[in-house]
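A single chain comes next, written as structure tokens; it is the form predicted alone.
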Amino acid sequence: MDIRPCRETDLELLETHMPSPGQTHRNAMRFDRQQEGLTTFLIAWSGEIPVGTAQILWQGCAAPEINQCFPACPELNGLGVWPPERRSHGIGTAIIHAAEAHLQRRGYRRIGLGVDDANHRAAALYLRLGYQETGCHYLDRYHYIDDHRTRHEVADPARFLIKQLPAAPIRGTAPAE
């Protein structure tokens, strides 16, 4: 599996295999934010087929109460694997590891992510991968536009997790054991 930042030429394949819900144009918006330097939009590929995505939000969580508690902490956001039959096969874990390595190469020592209080499966994955509870709870606010062009406002209760990252090894040296 190859995991790399999105390219403009990837957008058509993304919409074919991992379509944006409703009228959101989510994939194109994520790519645009990457072009502005606000995110890195990662795509997991199985051959020529995109099977998972996530983005690194370089400015951190959009919730002000989280950003205040964890300033300058990039957030892993929007992790998804598609179609559902591909879940629980290590794709999400591989994307998380790729995002962590991306941050380490840039010198970051921690990463955060929000998890919906009702998403016990995702929370178990994150905790298993070394993310820790912070005790910070917030409402994850977003909107989407459905197929009838109706805008829906959403506020999901969520909690914020943090993982401390080891320093990236210096090129040409073996990692310490």
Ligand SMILES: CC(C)(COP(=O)(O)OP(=O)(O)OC[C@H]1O[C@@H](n2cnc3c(N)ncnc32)[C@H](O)[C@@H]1OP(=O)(O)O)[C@@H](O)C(=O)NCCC(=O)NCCS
Given for the second form:
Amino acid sequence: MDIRPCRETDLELLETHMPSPGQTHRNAMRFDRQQEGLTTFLIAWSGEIPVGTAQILWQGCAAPEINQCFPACPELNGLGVWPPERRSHGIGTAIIHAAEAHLQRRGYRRIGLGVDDANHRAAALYLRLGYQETGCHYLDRYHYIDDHRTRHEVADPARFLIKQLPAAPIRGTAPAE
Ligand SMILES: CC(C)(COP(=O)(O)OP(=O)(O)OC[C@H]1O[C@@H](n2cnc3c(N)ncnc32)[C@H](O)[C@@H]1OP(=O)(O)O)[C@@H](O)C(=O)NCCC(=O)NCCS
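Output block for the form predicted together with this ligand, input the form predicted alone:
Complete assembly follows, chain above in first position.
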């Protein structure tokens, strides 16, 4: 599976296969934030078809109470596989591993993510992949604009998980005996 940062030329295909909900223009907004250097917007491809996305928020979780507790801890945010029939085939896991590799290459030794209290399946996946409870709970606030251009504010109870990352291997060196 090819997983790489979004390019401007990907946006049309992305909108066709993983449409932004309502009138949010989510894909274009995520790309713009990447262009500003704030994020890396990862796309997983099955051939020519985008099947999953996530973004690395380099400045960490948007919730101030979490950012204060875990400064300089980038967050994996907005992970999703689409359509639902594509789920449970390892795409989410592959995106998470790709994101972790991006952090390791930049020298980060930990990654965080938030998971809604109601999303037990995603939480089980993260815990299985080595993410650990921090005990920090917060409200995950965001908005969306529906097809009638009405703005909805959402605040979902969530908790923050962290994974410690090993240092990236230095290329060209043999492992110690
Ligand atoms: C959460 C989500 C991103 C996970 O992505 P995914 O591609 O389904 O995840 P994976 O396939 O890597 O792993 C999930 C499951 O598939 C299983 N699995 C992994 N590789 C597999 C394979 N090759 N064959 C069959 N099953 C596999 C895993 O054991 C895991 O088990 P589960 O179904 O009991 O949870 C996806 O389900 C999704 O988009 N959900 C809706 C949005 C969402 O909740 N996002 C998370 C926000 S925090």
